[in-house]
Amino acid sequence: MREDILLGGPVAFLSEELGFLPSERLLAYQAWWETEGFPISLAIDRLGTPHLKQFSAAGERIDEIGYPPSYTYLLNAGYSAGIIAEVAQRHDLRLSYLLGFITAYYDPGLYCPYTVTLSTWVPLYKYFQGQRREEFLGLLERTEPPFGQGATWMTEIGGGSDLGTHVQTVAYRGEGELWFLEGDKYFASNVGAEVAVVAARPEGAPPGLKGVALFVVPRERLLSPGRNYYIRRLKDKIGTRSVPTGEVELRHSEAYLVGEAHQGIYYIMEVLNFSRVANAIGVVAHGLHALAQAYKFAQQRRLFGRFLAEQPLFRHELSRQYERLRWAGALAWLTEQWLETVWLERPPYSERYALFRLLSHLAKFWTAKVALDAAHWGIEIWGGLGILAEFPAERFLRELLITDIWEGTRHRHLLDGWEVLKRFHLHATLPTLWDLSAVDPSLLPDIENTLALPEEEALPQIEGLMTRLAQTIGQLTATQRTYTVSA
């Protein structure tokens, strides 16, 4: 294990693992986080979380989010660095995710606004052709403050894993291209955003996923002055406190249909794909930070006559955790590279897109597990100090507990990944891309045997198989460096 890389911060890890010389932009962004951003982030997490002001002094409903004075300064740093603008101007997804890795190393909650803003921009850019297209895109593509932000609101009280059942928000047709939405979103991240893409069911649409469409909802009304959606309350979360998450009330809210209504579920899945890749990259970064802080603490903690960092069992476990993060990072960046090649596709998608979908499911659930394990081990290294809010170890665990279920729980990704593997017969394609047998000789035979079983017998086995598949692809990629990344 390269201890200098572990202690060198996110750019050192990226440079070593992905094999590029870091740009001045990345180095400057990390330096800003070290000197200014991270102290602000710590203060916001402890003392300065957002709050909701629902009424003006005149009793008018205003639903404004109040932020700590330094929050906007913190948020603007990523937008100013080009985390969204470079995608809009040059389709540079890679730079956006590299900047996201650095952001999430210090604060995965702050990476959420950037992620959902990008995930809002993508369907508007690809599919929205309404009269306000340039206005909405221009808002999100700003290169100087004030920056416009996006949000992606799908989840309702029943949960987000079964959108076909639980999307109850109804869309009613208005005049021209205008629609009106009625419903409630229960987990709305980056609440208060200037524009959001929202899942809703057009009146008279069929039940299930085929009846779900995607709409764009602006913050302000056009037909009459005032807010276009209302914020019932903000969530009191254990972590990711630097992004306001709330409950949104859509009450005759003005909206515009994105693309074709009957293809809405495809657009929604594309939105989620961008967020899942970001989640995979972000959790690896934050897990790496948890590991680095544990190692720094072990260097000064003296036990039984010598420093903990010098003791064999500690060094063995540190190397094991670091190696697993390397493999997880390799899987995350491999998935990002595949996203770069397919993100402009439209349905019906290619087989390559199906392979990307499989990678995205593997990367989302497995990277989150590996990073959470690293943070949990970090608590053990800190001992009793690890559970005290005045030290950083407990925050790493809190943040990664949330990112473990963001953008889909483990079982959702296991089921979806297995479904795409089976439907497109990807087990036959995988050996042409990766020599899986070099790491796990029985993996492909075990997958093929399980695919042949009845569903009630196969499904209890898929977690073990998909975990092995994720780790094997990550390990091979980390060893062979079978991706190319530049910055």
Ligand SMILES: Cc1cc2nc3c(=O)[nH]c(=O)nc-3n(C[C@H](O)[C@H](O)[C@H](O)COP(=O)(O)OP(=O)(O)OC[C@H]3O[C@@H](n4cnc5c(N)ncnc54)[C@H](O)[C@@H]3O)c2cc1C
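Rigid core here is just the name for the largest C-alpha set that superposes within 1.5 Å across the two forms. Model, not experiment: these values are computed from the prediction. Residue numbers count along the first chain shown, from 1. First, how it differs from the form predicted together with this ligand.
With the core held fixed, the Cα of residue 450 is displaced between the two forms by less than 2 Å.
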Second form
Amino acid sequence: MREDILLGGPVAFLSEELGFLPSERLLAYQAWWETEGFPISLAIDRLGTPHLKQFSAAGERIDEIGYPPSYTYLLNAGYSAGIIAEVAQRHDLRLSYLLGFITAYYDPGLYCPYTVTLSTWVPLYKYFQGQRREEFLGLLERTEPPFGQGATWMTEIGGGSDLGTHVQTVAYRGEGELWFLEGDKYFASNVGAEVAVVAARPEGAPPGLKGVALFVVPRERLLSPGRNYYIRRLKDKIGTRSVPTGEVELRHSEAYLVGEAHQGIYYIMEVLNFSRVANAIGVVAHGLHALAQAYKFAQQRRLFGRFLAEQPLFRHELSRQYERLRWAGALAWLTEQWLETVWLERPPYSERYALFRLLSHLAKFWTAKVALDAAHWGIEIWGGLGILAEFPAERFLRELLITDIWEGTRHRHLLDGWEVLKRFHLHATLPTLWDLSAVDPSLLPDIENTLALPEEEALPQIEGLMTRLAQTIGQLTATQRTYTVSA
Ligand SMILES: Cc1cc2nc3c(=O)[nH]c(=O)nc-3n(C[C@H](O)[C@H](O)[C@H](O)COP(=O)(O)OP(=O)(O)OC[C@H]3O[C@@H](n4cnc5c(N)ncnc54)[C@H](O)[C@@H]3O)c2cc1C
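Form predicted together with this ligand structure, per the form predicted alone context:
Below, the chain from earlier opens the complete complex, with every other chain and molecule after it.
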């Protein structure tokens, strides 16, 4: 294990693992976080849930979120560094995700607004041809403050995994391009955003996922000035407090259809592709920060006459955790590379897209598991201090618990990944890309045997298999360092 890399911050890790000389932009962004961003982020986390101001002094509905002014300063840093603009102007996904890694090293909650803004921009850029296209894209692509923000609202009270059943928001046709939405979104992150992409069911659409379409909903009404969606309340969350998450009421809310209604579920998947890659990259960064803090603590904690950092059991576990994070990071960045090659595809997609989807499911669930494990072990290293709010260890765990759930839970990714693997016979393609048997000789035979079983017998076994697959691809990628990254 390279201690200088572990202690060197996010850019040192990126440059070592991805093999590039860091640009001034990345170094400056990290330096800003060290001196200014992180203290603000810590304060916002400690302040807890911001208040919701629903009415102006004149009694108008305004639904504004009461963050301290320093929040806007913190938020603007990523937008100013080009986390969205570089994608919009140059299709430079890599730089956006590199900036995301640095952001999430310090604050994965703050990476959410950038991620959902990018995930809003993508379907609008690719599929929305309405009259307000330039206006909406222009808002999200701004290079200077005030930055316009996006949001992606699918989940309703019935449950986020089963969108086909639980998206109950209804879309009614208005005049021309206009639609109106009626419904409630139960988890709505980056609430207050200028534009959101929202899952809704056009009146008369078929049941299930086929009947779910994607709409763009601006914050302000066009026809009768005022708020176009309402914030019922803000969620009181244990982590990710740098992004406001609320419940949204859509009441005769003006909306515009994105692309074709019957393809809505594909667009939603594309939205999720971006946020799942961001999640995978972000959790590795935050897990790395948890390990670095644990190591720093162990360097000055003296027990049984020696520093904890010198004790063999500690050193062994630190190396193991670091190695797993490296593999998880390799899987996340590999998935990002594949996203770069497929993100402009449209349905019907190529086999390459199916492979990307498999990677994205593996990366989302496994990176979150590895990072959570690292943060949990970090708490153990801090001992009793680890569960005291005045020490830094507990926040890592709180933040990472949420990143394990949003963008789809572990079981959802196991099931969806298995389904893609089965439908596209990817087990036949995988060995042409990675020498899986070099790491885990029985993995492919085990997958093939399980695929041949009836579903009721196969599904209980997939967690072990998919975990082995994720780890093997990550390990091979980390060992071979097959990246071509410049930054
Ligand atoms: C802080 C936060 C912010 C969020 N922000 C947003 C947002 O901005 N936009 C948005 O759309 N959503 C958002 N979400 C919602 C998030 O995407 C969902 O929480 C997530 O998709 C899971 O849905 P659920 O919580 O309803 O759990 P459920 O779907 O009810 O799942 C419950 C459990 O059942 C498991 N499960 C489901 N199906 C199966 C099966 N077949 N077999 C075995 N187990 C199964 C799941 O893995 C999970 O463990 C947010 C969530 C949080 C916590």
